[in-house]
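Let's start with one chain on its own, the form predicted on its own, as structure tokens.
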Amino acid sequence: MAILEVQNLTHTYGGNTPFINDAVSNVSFTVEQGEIIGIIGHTGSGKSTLVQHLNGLLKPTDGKIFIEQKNIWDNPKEIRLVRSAVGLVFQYPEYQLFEETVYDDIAFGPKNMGLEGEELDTRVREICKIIGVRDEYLTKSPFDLSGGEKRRVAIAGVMAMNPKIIVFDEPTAGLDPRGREDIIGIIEQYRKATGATVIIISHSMEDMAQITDKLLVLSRGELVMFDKTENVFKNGEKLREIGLNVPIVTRVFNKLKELGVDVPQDVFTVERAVEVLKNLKEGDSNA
């Protein structure tokens, strides 16, 4: 089932200046629930404009936008209900951390929707253990963590407000491997324990290789590609004309494919080229 539709979606930024331009120009593509849709495009490709539309933060120009086959713009007053459906976590979410303890800023936003009581600590303590903030954190100023773990609060924070969508604005900017590799294990768990839906936007092609069931490419605006995640990586021309890449393992196995190494064209993460080794290995083993 479509838990999301933009339609024709343009956002046009200098309207009636000399300075007009179209961020997003005529977008439209369907996400169904539960999937976990990557957006990929050069700097200034359209990718944070298109996603601050999906929760009312921005209002199209043109076009339109369903969340659950309901236009998010029909009732304007009720767009703080939209802000609540859709949790929008911002590059270096750790910044807007602000309360005294660790639980406090995960209660934050729940609190604000209304919970309080059994049902506002339950919220809270559901949410840290399935993506790992351990309890003895809660009692801790967020201050007090390494640069991971208050990443880690903040996105609990927004995960606590039971988003049937949450968006990701480079979620991994900034970490080291170790980092990165907790934040996409947060996600993926988080969309496995509550079924959300969720989109990310990575200029990171080996983290949207390990994670995403589909990929959404923006150029100047335009919707250039939307697929499964492994047609747009064989897709790897296309990409370079518009500024982008495959995953590195992709390139080592297309370099080894020219050298006339028989192996296959769908290797885009570490784990898929370790398989293929080992069977190339157990292979020659074999002859």
Contents of the next structure:
Amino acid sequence: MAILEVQNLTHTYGGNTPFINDAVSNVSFTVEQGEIIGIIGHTGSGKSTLVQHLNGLLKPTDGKIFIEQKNIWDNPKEIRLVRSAVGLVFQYPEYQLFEETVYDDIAFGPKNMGLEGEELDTRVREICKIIGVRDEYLTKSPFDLSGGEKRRVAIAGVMAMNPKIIVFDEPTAGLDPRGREDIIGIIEQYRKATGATVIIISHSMEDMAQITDKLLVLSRGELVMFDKTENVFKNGEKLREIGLNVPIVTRVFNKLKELGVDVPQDVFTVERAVEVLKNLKEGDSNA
Amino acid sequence: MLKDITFGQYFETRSPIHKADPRVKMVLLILAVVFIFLSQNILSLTLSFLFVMGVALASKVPLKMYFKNLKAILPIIILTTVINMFYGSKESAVLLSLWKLTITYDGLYRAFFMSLRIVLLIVVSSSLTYTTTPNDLTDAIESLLSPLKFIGLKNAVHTLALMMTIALRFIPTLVEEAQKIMNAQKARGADLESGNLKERIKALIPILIPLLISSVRRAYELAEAMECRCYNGGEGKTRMKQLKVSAVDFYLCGFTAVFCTGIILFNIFF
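Form predicted on its own done, so how does the form predicted in complex with the partner chain look?
So here's everything in the complex, that chain up top.
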């Protein structure tokens, strides 16, 4: 069953001015329950604008958005309900922390949804368990944490609202490799625990290859491709045309093939590369 | 919504007044304001009116823009008019008498006089802000205050100007930041649009605290960046854009001088 359906979405900035600019034009796609979708595209291709429509922060200039078959703008007064159904984690979410303790900050979202007392407490502790925020952190000030920890807490704040769909806008931007792995890990753990649908914007093709089921490729506000991740990465030519690329391992394997080594061309993650190379080595020694 | 906030009112047209030196414009504005207030009779007020209209037309800024500014202070104009109406000289003929209040012809004349003066003041001041960028204004203030360095305030003048420049420079940045934080908190279910006054003020906390923290962070970063570029106060600093007095400024000065002389003459002889 489609949990999210976007129909002919168009968003124009600067409506009545000479600076009319289609940030997103005529984009349609459908997301099934439980899928992990990646959105890739060049800077300014409309990725952030697109995702801000999904929870009703932006109102489409044209087109419709359905969450569980229900048009989200049917009742504009209830748009806040949509915001708890579709969680949106912005870029650098650590800049939105404001409460005195980590606990209160994580509780802000669920509280806004009307949870209180025991229910609220359970919700906060549950999410902390899922993504590994330790109990002793809960009483600390969020401003005393390190950058990576702050981001983890900020993400927990959105996850605590228990959204059916959770959207991440460049969740790993500005983190070191360890921090990136941590965040990707959190997203996977959360999905495993709740079965939520996940949408991720990222510039890292490696991260995308690792966790997404499908990729949505945007260029200048238009949808260029929407297909299974491996099918998109097999289409390296098209990606390069719009200024994107395939993961680095894939580039290595493409080059190897060019040099005359017989290797498969569907290698998108390091894990798979190791496996393929091992097989190749064993094959060689057998021969 | 937040995006629509603009600071300063600079309106780009290629008029001679835009090209004039901001220092000259500033000094002439002060002169013009003084002389508009000195206009005592109908003749000098007419002259003031013509002068202000002349400046406004020469700026090539649509008159609509000036009306927009007038609309903003309409309550003040109305209040001044109403109050002045009741303060006419007692000897003048009575136009209308209500309870203890009387409106005389003299009062009406005064009210008209006063409100026209205010209108002229607003228009002539707007002509400065419409034709001069905020940064040019800051430079002009720094340059005009520079004589203060002779009484040991050299650094103070430069620091003040720098603070104004930085403040102006960061307004759009902070607006953008505020918008981002608002969106982030809205995405977490924050309700910024409904509730009573107390609830609305409380709803601002999740926005103000992150905004304050990020401003302090930006301030540190800027200070460090300036130190890395060997910034050490105003001493020996040169400018890429030098302020220069040109022919336009002489015309402007001449025009204003004629106006001022006119006011003095009308005030003495009529």
